[in-house]
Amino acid sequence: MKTFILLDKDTKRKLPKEFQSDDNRFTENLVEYFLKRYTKAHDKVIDIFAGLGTTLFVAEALGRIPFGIEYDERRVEYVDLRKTTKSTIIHGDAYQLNSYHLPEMDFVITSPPYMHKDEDQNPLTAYSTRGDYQSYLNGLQEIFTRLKTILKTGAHVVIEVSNLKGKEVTTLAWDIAKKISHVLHFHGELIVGWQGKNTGDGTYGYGYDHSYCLVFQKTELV
């Protein structure tokens, strides 16, 4: 496996106005890389944190069948809208994902809402409720064990995530690897450097210029 590549920060897709101030996307030169990498043609593909649908997007274009869990109703309408596959992306909770009566899927491409180590509200409710930390990262491993129950064994599950900086680093990136590999074989990292006009000063957006591509796969063995 690689341990870095190199890919442009911009992305394709125009976005409405009530979007564009808090347009936390990935790009889809991201999705695609994987899911070349990673599948074929009529594979399911599933985004549990599925934001504004750029993995749902890219995979409708490349001949996967889309999935999508989004907790932001204004999100899933906007996504619902514009895919040709009609009723694949669900407004609901990662957490109640097996009560969606989903099919196996093939791959798993994400982005979990990120949260610093000194914040209070909990990201996996949209901050609409209080937690710490530790209880988002049990919250985050906690997902991903009941999402193992819907994947196919030898499917691969990459989280796309970044450190923060701060008054202190929070070490996100590292922090969830290690919680996800108890649940799911860890294969590794690979690193993306960003470039292009969306990279402002240099920086991926959180005081880097770079991201963590973290690579799982469902085996026998966890």
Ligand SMILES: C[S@@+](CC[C@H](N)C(=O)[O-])C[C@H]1O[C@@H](n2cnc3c(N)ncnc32)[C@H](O)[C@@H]1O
Contents of the next structure:
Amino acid sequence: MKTFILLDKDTKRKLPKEFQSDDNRFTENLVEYFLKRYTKAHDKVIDIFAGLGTTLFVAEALGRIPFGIEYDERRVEYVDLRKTTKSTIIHGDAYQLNSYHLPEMDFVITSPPYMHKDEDQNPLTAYSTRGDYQSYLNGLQEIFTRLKTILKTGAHVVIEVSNLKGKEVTTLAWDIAKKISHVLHFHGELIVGWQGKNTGDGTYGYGYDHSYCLVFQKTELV
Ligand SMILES: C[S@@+](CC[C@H](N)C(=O)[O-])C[C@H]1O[C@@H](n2cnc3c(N)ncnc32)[C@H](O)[C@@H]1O
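Got the form predicted on its own; any chance of the form predicted in complex with the named molecule too?
Full assembly next; the chain just shown is listed first.
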């Protein structure tokens, strides 16, 4: 497995005004890279933090069968209006994924909402409840434990995440890697160096010009 690639940060889809300042979209090329690597036609693919649906749209275009869960109703409406009948977008909570009667999945690619270590609002409830960094990491671990129950053995799980610069650095990518490796086998990381005009002063939006794609696998052992 390669450990470093360069990708263009420019996204293909133009978004409506209300979403344009959202700095949390995958690029299509990132999703395409992993779908081509780990899936084949008709495989079932899920993004449990679906956002504006990048995974679903790219997976549709490549002939995969996409599923998504998204907490924010406006984003779900956006995806729902644009998806084809092959895609399923659920307005819901990744914590509740076991109650949505989802089929077994061949592959997961997702990017969770990020959190700085000094924040005290929980991003996993759209900041509607209080919660510290440790409870956020524990929450993610619980979500991936539940996710594992709907994965086929051998399925890969890719989590795109970045460390965060603030007053101090939050080692978010490394902390998530450690937490989720208790649940799924950690295969390794692919560092994506971001280039192109949307990288502005050389940052990815979180203080870095790169992010991590953490690759896990459901194996017989873990
Ligand atoms: C980093 S964004 C994902 C963006 C996505 N990769 C895209 O290309 O649009 C994280 C998303 O997770 C959603 N979210 C936060 N907590 C959630 C939860 N508990 N269950 C499902 N979605 C959640 C947020 O509303 C946000 O849209």
